[in-house]
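Shown here is one chain on its own, the form predicted alone, set out as structure tokens.
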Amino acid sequence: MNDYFYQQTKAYFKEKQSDYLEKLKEPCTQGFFLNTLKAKKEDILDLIDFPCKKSSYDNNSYYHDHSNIGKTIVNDLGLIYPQEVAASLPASYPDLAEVKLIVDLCAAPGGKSIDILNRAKEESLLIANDISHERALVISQNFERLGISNAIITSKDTDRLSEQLEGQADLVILDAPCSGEGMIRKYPEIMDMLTESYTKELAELQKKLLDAAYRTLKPGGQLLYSTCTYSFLEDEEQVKNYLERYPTMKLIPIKQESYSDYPGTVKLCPLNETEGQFFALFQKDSDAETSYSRLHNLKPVKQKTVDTFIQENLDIREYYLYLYNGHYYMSQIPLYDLDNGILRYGIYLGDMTKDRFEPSHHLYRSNLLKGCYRHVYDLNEEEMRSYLEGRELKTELPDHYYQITYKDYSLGYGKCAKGIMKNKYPKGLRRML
């Protein structure tokens, strides 16, 4: 065993160290939470066809032992999000009653953002960022599957983003890059990376990100800080130093039994029948001296072919149509102009190909548009299997684009022409059942 990690665990868990080290020999826990933006809790549970057990930490998260939860129908339908139960706990603590703008500075793969939106008001806007373009694409894919629509996905340096959003956010989420000690059961190779210098390097990065979070917050705004490590330097010391650095920030104490050495913060580990997670909740004083950025709304466009498509296929009266990097996006609320580094603005509507408009998969997965699709085809079980495998379907329906659903939950879309429903399910998602 890595000697540095062994000595650190002695400091973290004291007389419980041997119990903790024994727990490392056990398989990691697996979990998921319910996407209640898409359906009611009881309706989702009715569709789950594998054993699961409700977590005692959060009413919306569950343990499971499925060997590949990504290949279940509830996952295909975007009704669940695979995430370990300890990682789902932080989202239950911010007060979301008056939250309008949420900024997730290091959002990939998107679980905490989605979990927060599950609990926020429908009109809340999320800006989900990751400096890595590749990881930001994963956010986009996950948001598409779960139907997340009131969101802007960005891939920017956090300093640049905090400069653009200075003093604007009601809630900032910072699930910071960390040494990952809490994930060793899932990724044993983490053990080989752990050194004192590596931990210090990450702590410096976290300090920089916490400074960006402070700039982004409006007076009275909340900050949710989390890691998946046990390191004092990355956890308790970061909290202590942050409060000293910014006297206008206060800690909102959380009552939860844990292994944290800083009162009011939470640290869970395999001894709690979870993987590792640390988190703390802060609030900026309502009278804190704050600079404000000048945000401008993105300018809507008009495009006859696209607008005609919307009116023929969606039962909505008011919307904002945007054009960015050659792609058309739609939103039912105004969206900010954040210049470059944008992967997605609201609902990805589709693209013009010569003089024809081709809609996107995301358009037909959107939670915000539930009940707005004019043409819907609900599959039986045999047709659902064929659709997920990428096959065409025979039908006597009139020629139109159709939202394709199973048990009234969206899977995607198809285009009916001369009795054949052409399959528009993305090739990268197709699988044999």
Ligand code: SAM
Second form
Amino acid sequence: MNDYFYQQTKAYFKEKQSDYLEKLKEPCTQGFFLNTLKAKKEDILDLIDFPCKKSSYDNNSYYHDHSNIGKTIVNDLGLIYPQEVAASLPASYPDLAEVKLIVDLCAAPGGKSIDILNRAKEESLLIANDISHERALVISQNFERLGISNAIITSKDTDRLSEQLEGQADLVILDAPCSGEGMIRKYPEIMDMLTESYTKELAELQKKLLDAAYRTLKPGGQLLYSTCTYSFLEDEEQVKNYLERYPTMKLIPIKQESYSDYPGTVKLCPLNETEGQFFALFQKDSDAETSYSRLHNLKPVKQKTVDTFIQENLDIREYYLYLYNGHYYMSQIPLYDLDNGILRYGIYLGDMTKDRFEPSHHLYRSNLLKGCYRHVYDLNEEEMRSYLEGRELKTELPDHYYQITYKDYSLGYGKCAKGIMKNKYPKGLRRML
Ligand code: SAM
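After the form predicted alone, can we look at the form predicted in complex with S-adenosylmethionine (SAM)?
First the chain shown before, then all remaining chains and molecules of the complex.
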């Protein structure tokens, strides 16, 4: 074992150190939470056909032993999100009653964002950012699968983003890049990377990100800070220094079984039947002196072919149509113009190719448009399997684009012409069942 880590665990877990080290020999736990934005909890549980056990940390999170949960029908339908159970706990603490603008500074692959949106008001807007463009693309895929559409996905430097959103956010989520000690059972190679200088480097980055979080918050706004490590420098020390640096930030103490040395913060580890999660909730004073950025709304566009497509296919009256980087987006609330580095503005509607409009998969997966699709084709089990495999379907339906559903949950879309439903399920998602 890495000697630095061994010494650290003595400081973290004290008389429980040997119990902790024993726990490292057990396999890691696996979890998921239910996407209640898409369906009622009981209805999702009815569709789950593999063993799972409710976690005691959160009403919607479960343990499972499935060897490939990404290849289950409930996952295809976006009814669950795989994530270890302790990672679902932080989202249950912020007070979301008045929260309108949520900013997730380090959002990829999207678990914390989705978890918060599951609990927030439908009309709230989330800005999900990740500095890695590649990882931000995974947020897009996950949001698409889970049907999330009240979001802007960005890939920007957090200094630039906090400058654009200065003094605006009701809630900032900072699930920071960290040394990942809580992931050691899943990725044992992490242990080899642990050194004091590596941890210090990460603590510096977290400090910079915490500064950006402060700048982004409006007075009275909340900050949820989390890591999946046990390191004092990245956890307890970070909290202590933050409160010293920003006297207008207060810690909102959380009552929860915890291995943290800082009262009111939470640290969970394999001794709690989880992997690893540290978190702390802060609030900016409502009279904190704050500068405000001038946010402008993105300018909507009119495009006859696209507008006609919307009218013919969706039963909605008011919407904002946006054009960004050659792609059409739609939102039912006005969205901010965040300049460059945007991967998605609300619902990715589709693209014009020559004089024809081709809709996107995201358009047909949106939770916000549930009940608004004019043409819907609900599949039986055999057809659902064929659809996921990418096959065409024979039907007697009139020619249209159709939202394709299974048990009334959206899978995607198809284009029917002369009795053949052309399969529009994205090629990258198709699989043999
Ligand atoms: N919150 C995510 C979730 O629940 O799925 C997990 C976030 S992960 C712990 C940390 C993320 O921070 C990584 O995706 C990484 O690319 C991103 N990151 C690292 N440095 C960053 C920076 N300077 N600004 C923004 N994101 C950063």
